[in-house]
Amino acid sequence: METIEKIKEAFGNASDLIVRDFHIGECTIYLVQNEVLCTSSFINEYILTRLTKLPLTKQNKEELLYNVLPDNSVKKLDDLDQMLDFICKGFALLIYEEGKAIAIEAKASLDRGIGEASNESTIRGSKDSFNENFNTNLGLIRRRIRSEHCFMETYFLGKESRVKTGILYMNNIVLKEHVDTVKEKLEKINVDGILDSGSLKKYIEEKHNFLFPTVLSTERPDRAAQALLEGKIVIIADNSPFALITPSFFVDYLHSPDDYYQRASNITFLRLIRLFAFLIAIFIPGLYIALTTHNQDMLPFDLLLNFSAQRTSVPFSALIEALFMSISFEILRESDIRKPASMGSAVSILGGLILGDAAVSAGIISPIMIIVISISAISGLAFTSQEMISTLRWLRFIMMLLAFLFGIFGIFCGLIFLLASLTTTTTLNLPYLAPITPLIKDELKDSLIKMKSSKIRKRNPLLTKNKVREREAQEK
């Protein structure tokens, strides 16, 4: 059959492409499947067993194959490109005549089960996390939002990968123009492969935003569900255990999924601690360099003598010290991430204790510099977003260089640069610093300061057309 030859040629006669022919009654049926993508037991038990018992004739074969074979995803195909596409998706094809086939879903389970989140650990919240299966991830969200207003639209991205991607949003809450903007960005993607949400993220972010992340990545389904209820858009991609949330504002990176399982006063304290950690991670090394290099008169005399005594035997400038320690920490952190868990702790102990103590004993690094860089690095680890951690790293190096060149004046210039970057950054054409600027009083109740849930009665007007929450509408 010519169709069979074209399929074999298209796949380059791959060894995992299985083609079998069956003579049933007056008909010859060809079974085509990809061995690694399909479940052989399902095909043998539910397709072939019934197929051999069907009273097929040339007149009724299409009707019987479509209506009698058991599956909820039976599709009629009459195009070669469609056939190739469905074979790659894990469907078994029954080709009953030239150019015509019935596709039956027989996907093999190639994903891991639902486990705990590895990056966004939780204390009191739900323990489940996304995995690499699209339907599982969609189900974890729909299990939390049992509403007919939770819409999902599907795209297949990448000319070669054709990865299944879903856009989720609450139709009765979200602003339609935001959904249209995300759709437009996805439709413009014209590349060979989109492998997961990580490679998809760069096409959704604003191109002119080079410093701060504007699309939040999460492996927590409860966080994704909460974002949907706020009027945001969630994007899930097959083969990826992370969902994308857009738009995401600066205050979102100061929040944690655990915030909604604790008392409001405790949450406020933790968010302020995270903001304080953000400032420490950026400014502390630069401030130390400025005070010890250019602005010694701003230090108390006793403290200045202490710093001077510690740096007596150090042959390098404060900037070289800071760069050496910062780069050493980044190498240590990268090694810790890439190594297996059993080896990671050993690497941390070796780098943190032995090398640090040896550097001080050798007179290469002053003890106070180790304290300063350690505090800055630990403060940066208060954030789970790798993109925000990377942003803190670049800002820290910029502040260190400005402090070395211009002292405290350089720190103020760096602060102006930071504020300018924050205020000019946009996410889906919305201001990144909302609800602080522009000021949205009702939304401030769940930004840095967390009020009781009973006092939060309105949604963010930048995100939603339905500004009044349903609870208040029912009370009225």
Second form
Amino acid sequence: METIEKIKEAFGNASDLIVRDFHIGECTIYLVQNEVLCTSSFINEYILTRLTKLPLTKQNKEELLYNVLPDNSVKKLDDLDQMLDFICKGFALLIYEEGKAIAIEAKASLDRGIGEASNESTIRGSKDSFNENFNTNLGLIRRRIRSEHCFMETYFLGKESRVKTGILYMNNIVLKEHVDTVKEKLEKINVDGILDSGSLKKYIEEKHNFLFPTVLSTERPDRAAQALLEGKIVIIADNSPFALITPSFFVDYLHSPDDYYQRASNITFLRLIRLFAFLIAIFIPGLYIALTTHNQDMLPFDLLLNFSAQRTSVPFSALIEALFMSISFEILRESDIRKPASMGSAVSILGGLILGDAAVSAGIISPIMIIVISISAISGLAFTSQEMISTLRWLRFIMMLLAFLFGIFGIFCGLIFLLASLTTTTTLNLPYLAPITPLIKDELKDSLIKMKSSKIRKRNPLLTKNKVREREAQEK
Amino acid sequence: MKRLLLILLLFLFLGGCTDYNEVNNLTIVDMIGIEKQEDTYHLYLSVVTGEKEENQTENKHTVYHVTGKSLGEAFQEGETINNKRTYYNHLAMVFIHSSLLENREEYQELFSFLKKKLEQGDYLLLEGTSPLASFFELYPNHEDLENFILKEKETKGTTTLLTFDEVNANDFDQEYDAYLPSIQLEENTLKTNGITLLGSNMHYDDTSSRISYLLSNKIKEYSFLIPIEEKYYQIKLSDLHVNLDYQENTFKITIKGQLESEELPKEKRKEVQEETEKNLTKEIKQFIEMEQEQNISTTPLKNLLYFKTKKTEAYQKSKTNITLSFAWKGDLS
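Switch from the form predicted on its own to the form predicted together with its partner chain and print that structure.
First the chain shown before, then all remaining chains and molecules of the complex.
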């Protein structure tokens, strides 16, 4: 059949493309499927078993194939491109006539099941996380928002990858212009392949934002559901265990998934700790360099002598020492992530020993520098977002350089630069520092601090016109 | 991206324009001594270094001696020590030899030089009447001198700590005669030597110094020995508070405080109190008369007169009325 030949040719006679012909009654039916994308057992048990029993004639074959085969996703195809597309999506095609086929979904389950979140662990809260299956991810969100207002619009992105991507939003909460903006950005994507939701970020973020992340990625369905209820947009992509949430403000990166399962006072404390960690991660190494190279008079006398004594045998300047330690820490962190499991913790121990004790004993670095860089690096790891951790790293380097060049004055210049970056960053054309600036008093109750849930009754007016979140309980 | 690179390059080039100095490339000066002998200025620098020993850092003091034809030259000589830049921003004490304080012009020139050179003014000032080399040899750590003065202040009330800013402020005040506490070495032992008025040869002994500090509210307690029936008792005056006023051509001085003594029997208290009040009144009167006669004022009296009357001509003719109100510590009344 010419259609079969065209399909084979399109796939380059690939060995995983299976073509099988069946002579049933008066008709010849061709089964075309991709061996790796389809489930053979489903095809054998449900399609072929019934197919071979059908009393097919030339008149009734289309009707019988469409109505009798047991699948709710049966589609009629009459276009070669459509046929090729459905084969790639894991559908089994029954070509019954030249240029005509019935597509039945027989997708193989190539994902790893629902596991626990590895990057966003919580003490309380659910333990399930997204995986690489689009339907699973969608299902996990829909389990939490059982509302007809939870809309989803589907796109297939990437000319070759054609990754199924879904935009989710609450139709009765979200602002339409935000949805339109996201849709517009996705529609403009003209690239060969989108392999992960992370690749979508650069299309969604504004181009002038170069420092701070404005699209939050999460592997937790509860966090995604919470974002939907706030009036945000969630993007899920097939083959990606991370969902994207936009717009994301600066304060969102200080929040953790645990925030909605604990007491408000505990959460407030933890958020303030994270804010403090943010400042420590950026400023502590620079402050140390400034105080030891330019502004020694700001140090108490005993501390000055202590630093002087510790740095006596160190041959490098404070900046070189700090850079050496910072880069070593980053190398250690990277190798810890990438190392094979069989190596165990040997690399970490070796790295720690080398960086710590041996370097100090050799007189290459001073003990105080290890403390400073360690505190800074550990503070930077208090955030769940990898992008924010990277941002902190760059800011730390900038502050170190400014401190080395200009001392405390340089630190203040860096602080002004930081504030300027934060205030000029936008997320979906909304100010990144909201609700601090512009000041939104109601939203402040759940930003840097968290007040009792009974006092947080309204949504962010920047995200929705449907502001009321919680109403007074009606007395029975 | 190009803009960012340009800014980065600009910063790197500008880096050489700043006063960058590693902390371990600094010679930290703890105390300096300035002396003049036969037209040569001697500068003593007590440098402190931290030395790491096991898990703690110990401070080690080393004294360096440089000279110059002028003060600037001497400081220039001491600009670098052991290839490290001299660092004065944590200076704790400046020790000035009495030879530099006799002439008004000389000490004012010294003070203005110190103000320009050392920038900060919170370091202590002391005058030494013995050669400074011996002071620095025996007491290179300023804390030893400071502790000695504090102990003397608490026990005898004959000395106190003054910073450069305080002395300089007094010097600028026309109703005030600035002074420095003075110490000397006697057989390698520190001893207070009253106070020296700046720009003159005048020197107060310990008793006058104590009265000056008392009337300036600079001391709150001191101890003394009082003989009662051929036995000496240690008496301590504490919680001292002096109130000064000027009315009808009279300085009214009110002193309140507490008396305490561990050894004194209770029946002797009244006698001791009367004796103390009599002696103190006499000392204060003699002191004020002495200052009035010389038309000098190391206490706020002249300042008070100016504040009340806008002129100080009546200072020397004013009378003094002293009221002492002491109670024994522990008594309810």
